[in-house]
Every structure is written in structure tokens, then in C-alpha cells.
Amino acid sequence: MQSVDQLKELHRKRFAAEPAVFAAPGRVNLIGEHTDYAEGFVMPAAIDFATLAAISPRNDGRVVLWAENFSEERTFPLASLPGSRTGEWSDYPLGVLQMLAADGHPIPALSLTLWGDVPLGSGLSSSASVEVATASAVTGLLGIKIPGPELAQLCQRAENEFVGANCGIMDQFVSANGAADHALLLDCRDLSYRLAPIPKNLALVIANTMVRHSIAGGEYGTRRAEVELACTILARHRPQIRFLRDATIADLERWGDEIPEAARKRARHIITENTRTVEAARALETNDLARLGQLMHEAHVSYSRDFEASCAEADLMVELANKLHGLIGARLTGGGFGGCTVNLVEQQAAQDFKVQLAANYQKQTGIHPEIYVCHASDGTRRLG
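Single chain coordinates (the form predicted on its own):
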């Protein structure tokens, strides 16, 4: 995480004001992929890469946003904040301001400095961390407290309705509600959750394949349509199946021959992934790391073969990780078709694991990966 003292000094020099500082972490999903829109379960962890937000009041009727990472400032009259996206980085904090205003919270004139070390474009959810950091900072300035689950929903609305990105709730939820040394099992149906302890002697090693295949955007829509088709067909037989969350493997075995093969495979992934995700939380709670590793392996195989959302580079990264000392479990994480793998690794082996994985991957692909060693972090909070 970036230095709080440095950020305060940056803000003081730029705005001649003493700020309050808030942090909101990025995240990695340990298990539970493409289950969110089936009202299923996900199990992410907040990580110790974060966006910091320094905030102070103004008296000139303006909202001034400074992004240290981009060395860019955006200034807006408080009386006429943009009502729709501009296509700039400022859309994320502006969206949060608009959602707060829509909920009846008066937006004051303010100066906001944003500074983060969540790697951009890595799939670790830098956008959600910006939204949650902004929301925490502005509500802190207003002197109000919004419970974590509600804060997450507000930030999701900012991204859905203002930024125009059709994201689920997971990223904002764990950024707002995560806890150090814990994963968070989230029920995407009712937003109930519980924390599952990650042993302190384990590290999260996130390996970026540096590959993002161009089919990812279109294939996401195709996968969702296939999931919904399978659900519709199963619901003809069992009307209580509103989402694949409600279906079982027995349902699929009984009526699967009515479902096109691709949709049937997608449904099998969703149904089994929900079961795996709940069981993975139980494995953490009982410190059954062997079972957790097995579940992560099964999740990757299902994601690759049934959901068909992996790629050669991601499969190779997982294969190479499985050969290294200290690994508990490895799998592709995120939207698929490239991106990052998540590896649960014994802490004492984590640095060697990182070096060897990078070298082996580069040797076979010619691509130098970015690999981050991190740990489960607290959710959003005020610092200092």
C-alpha cells in the first residue's frame, strides 16, 4: 500500500488543506467464477493493494479531483456535476457522488486526491477500489456512516448506471467488507456473507499471464445467454429453479438431453462451482488445506473445460504452478480468456515460487508475467 504520509503531503501541497485519508483494497477471487449472475456464491479476498483517497472541504463551490497515478486534475462546478459518463478516469468518483446525491446526501465542495497501487488492467478490481475509497472519503467528510453492504451496492450502482459497466456486486462488496487474513463467502442472492480464515502462513500469489484475448467481451455475453437458456429449460420441469443457483446436478442429469451441449456444459460448471465455493469456505474454516487445493484445481478444470473460458496461457500458468514447492492450490481467476491466476502458497516459499513461476512461464511463452505476492486485507477504512 502507498504511504499515507506521502499522500497527505501531496494533498497539502496541491490544495493547501489538511486531509483525512481513507483506503479501499483491490481484490482477488479465490473461487466462484461466473456464479454471481446465477445468484450463487463467490469467495474473494481483499488484498493489500489499495486506492487511497485524501479529502478536504473547499469553500469555492467546486469539486476538484486529482489522480496522482495519471498526474491529472478534473474540476467541476458543484452546481453542475456531469450527469453521465465522460469517458475519463473521473467517471468513477463522479458516479459515486451522483449516487450519494440520488440517495439524498448533499454533496459538499471538496478536494479529493486519489493514489493507488492496484495494478491497472490486472483484473484485481482497481475501479471498485476507487469507487469504494471515494465513497468512504465523501461519507467521512459528511460525517455519516453507511454500512458496508449498502456502501457496496451504492458503488455498484455508480459503475452500472453512471460508468456504464455491467459489473456484479462482488468487487465492491469485498472492498467494503473484507477482513485481514480472511476470505469472504458471499451469497449473491441476498448479500449475506461470512468470513473464512486464511492461515497466516499462507500468501496469495497473483500471476498475470499478460494475455487478454480479444474474444473476451463477446464471449461473456454468449456465456450468459447459454447459462440463462439452460436455466429456462430446467425450470420447465422444476418451476422453483429461478436461477442455476436453484438447480442440482441431478436436475441436469435428468433433463440435460433437452439442453444444447454448450449450454449444458455451462450449467454443469455453474452448478458444481456453487457447491465447490461453499465447500472451499468450509475447508478454510476447518484448516483442511489439502481439500481446498483440490477444490481450486477442480474449479480450474471446470472453468477451462466446461465453461471454456480459459486459454492456453492461463492453463499453462496453472500447470506450471502445480509443479512448484509450496503450492496449496491454483486456478484462473476473473472473467476468463486470459488475465490472472490466483495461487495459494506457503508464505516461506512464496518468493521462490514467484521467481520460478515467472521464469518457467517466460521460457515457454516468451512472455514476461507480472506476479504479485500479497495477503488478505481489511476492507475500506480510515487511516491515521
Second form
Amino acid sequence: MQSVDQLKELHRKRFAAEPAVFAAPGRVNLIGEHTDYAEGFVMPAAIDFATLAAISPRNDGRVVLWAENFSEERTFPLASLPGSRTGEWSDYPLGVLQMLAADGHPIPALSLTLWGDVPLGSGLSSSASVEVATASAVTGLLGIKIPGPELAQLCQRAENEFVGANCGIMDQFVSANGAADHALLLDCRDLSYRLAPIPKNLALVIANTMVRHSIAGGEYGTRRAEVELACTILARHRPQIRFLRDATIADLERWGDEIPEAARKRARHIITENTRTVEAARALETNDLARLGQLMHEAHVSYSRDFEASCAEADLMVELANKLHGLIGARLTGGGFGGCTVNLVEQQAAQDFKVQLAANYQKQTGIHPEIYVCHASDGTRRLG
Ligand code: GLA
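Form predicted in complex with alpha-D-galactopyranose structure, per the form predicted on its own context:
Expanding to the full complex; the earlier chain stays at the top.
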């Protein structure tokens, strides 16, 4: 972990200016997958991997971005910031600048140093953390405060409209509004949320299959299209169904024959996942860990079989976890097709769990997995 002081020093040396530093975390989703863009429920937690953004003003009319992880600098004249994506890492901060400008906030000349330890392409929302860290840094420099839910929406727009990834609101929302030691149950319809405490005796163990995941890849988009197709067909019968959030299993039983098989299965996942997610929040709040674990298990099976968004490695990682001592629940987390599994594990068993899971996975796949024992952390904030 890069300390705040190290990052400040780095920024000072490069830009000869004293920066303010902001952090925005990555996230792990406990349950509620692909439900966000169907206006359903999700229950992620912010984690203690984050992007840090150091920012200072300039007086030469430029925006200068430095990515410490890639050792790369990009400079843009403020008067002609790119209006569309370039396909580079700078799209994430530039998208945020463009959305702030579109909302009427004058973008000043600035130097921005970005550094992060959210593993890239692992389904832990490194991109959302870059967007939210940039938004916090720039609004901090401007001396304005945008409420967390709005900041998240602005960052989602940056990703949808500038970067060109058609994601939902979950990742940016929890990066902006998460709280230490809590999961966040979000209603993606009206963005109301409540925080559910994660018991102190539980660890969040995140197991990286090392199979790369990308939401810009085609699978995320095809799944989303199938979900929307199923919704359109059901809505012909019941116009109150605006999103799959509004549909029930009874609707699917009644009119499911009209939906192509793949889309019907995707719809079944979304409808049952919404129910599971709300129940999982209750289970967490009442400390019913057996039920929570069971719901996570059912969610994984549904994600794998109905949504078909898992992969052999993720299924194996979950299956191996299910055999280990101390496990409450395990499932593939995030957009799917690789990335990480999330494991709720009794704190005192977490270290052994990590060692054994890594050894067993490596034995069967030949792949050395990275396994992180994490904690739920606060959303974006100013540091130091
Ligand atoms: C990605 C997207 C989110 C959400 C998840 C799946 O992380 O960015 O909006 O759709 O996939 O739950």
C-alpha cells in the first residue's frame, strides 16, 4: 500500500505543488448480481483496496494526468479536452471531467496523480474507484460538495457515455457511499439504501481466479440485452413491468413460453436474485448466518446455471470453498465470466481457509490464485 505521505511526495516532485489527497474504494458484491440495471436490489461492501487521487491546481491552462501504476502521463489543453474516448486509462478521469463540465462545473487547470491497489480486471471495480476518486478530487479542488448518490450517478454517466461501458449504478454507488464494517443494501430503483453491519467475527475473503474479467467485453452486454428482451415480452402482458424488478416468478410461469430460452433463464435469475438479496440483508441484520450462507450458495448456482455468467474456474473456487472449515457462504462476485469469488468466513478460520483454498485451487488448475482477506471500508473521503 502506497501511503498518503508517499503519494504526496511523488506528486510534489512531479508537479512542484502541494496536493490534497482523496481515496475511493473498490467493492465486493455479497449478493445481487446484474440486478442493478433491472432496477432491483444489490448488497455490496466497499473494501480496503482503493484508488488514491492527489490533486493540485495549475496556472498553464492544462489538465495533466499521471498514472503511477503505469508510469504514464497524459496532458490535455483545458480548452480542448477530448470529447470522446481514446481507449486509454485516461478515459476514466477524462469522462468524469466531462460529466462535471456538462453539469455546469467549470473545470480548472489541474495536475492529478492516480495510484491504486484494486486488482485490475478482477471484478472488484477498479474503474469505478478511479472515477469516484477523480470526482472527489476535482470537486474538492473546486470547493464544492456533491452528495454521494449524485456523485455516483455522475461517475456512472462517465462510464456509460464516455468510456462506453454500459454498467449499472452498483459499483460507483458503494464506492461513494460505503461504510466501514457494513454492507450496503441498495434499491437501484430510487437509490434508497441501508447499511447492514457485518459481524466483527466474520472476514471477507476474496479469491481471485486469475481469469480476467472485463465489462467492456461482449458478454456483459449480451446478458443485459437478454434481460431487457425478457422484460419487454412480459410487459406486453402486464405493462406495469417496466423493469424485471417488477416481474414475479408467477409472471414467468404464465408467459415464459413466449420468451426465448436463454432470456427466460436470465429473467429467472434476476427475479429470484432480487428476492434473495432482500432476504440476505435481513439475515445479516438478524445475524442469521446459516440463512445468509445458504442464500449466497443459491445465488451462485443461479448465476452459474441460469445466468450462465460463471466459468469453470469460478465454479471450482466456490466448490472448494464449500468444503473448508469456517465458511459461511461463497459465490462468484461482480460482472461474471471470471474475476473473484467472495467468501464470508469466520475470522478465526480465515488464515487457514486462505492457505488451503489457494493450495487446493492451484493443485487442480495449475493457476496460483491471489487471495485477499479484506474488510468493509468507508466510501470516498479526503485523506490526511
Ligand atoms: C459490473 C457492473 C455493475 C453490475 C455488476 C453485476 O460490476 O459495473 O453495474 O451490473 O457488474 O452485478
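Positions refer to the first chain, counted from 1. Think of the rigid core as the biggest set of C-alphas that the two forms share within 1.5 Å after superposition. The structure presented is a predicted model; accordingly, all values stated were derived computationally and were not measured.
**Q** Given a superposition on the rigid core, I'd like a yes or no on whether residue 256 shifts its C-alpha by 2 Å or more between the two forms.
**A** Indeed, residue 256 is displaced by 2 Å or more.
**Q** When you overlay the rigid core, is the Cα of residue 230 off by 2 Å or more between the two forms?
**A** Yes.
**Q** Please state whether residue 267 has a C-alpha shift of 2 Å or more between the two forms, with the rigid core used for the fit.
**A** Moves: yes, 2 Å or greater.
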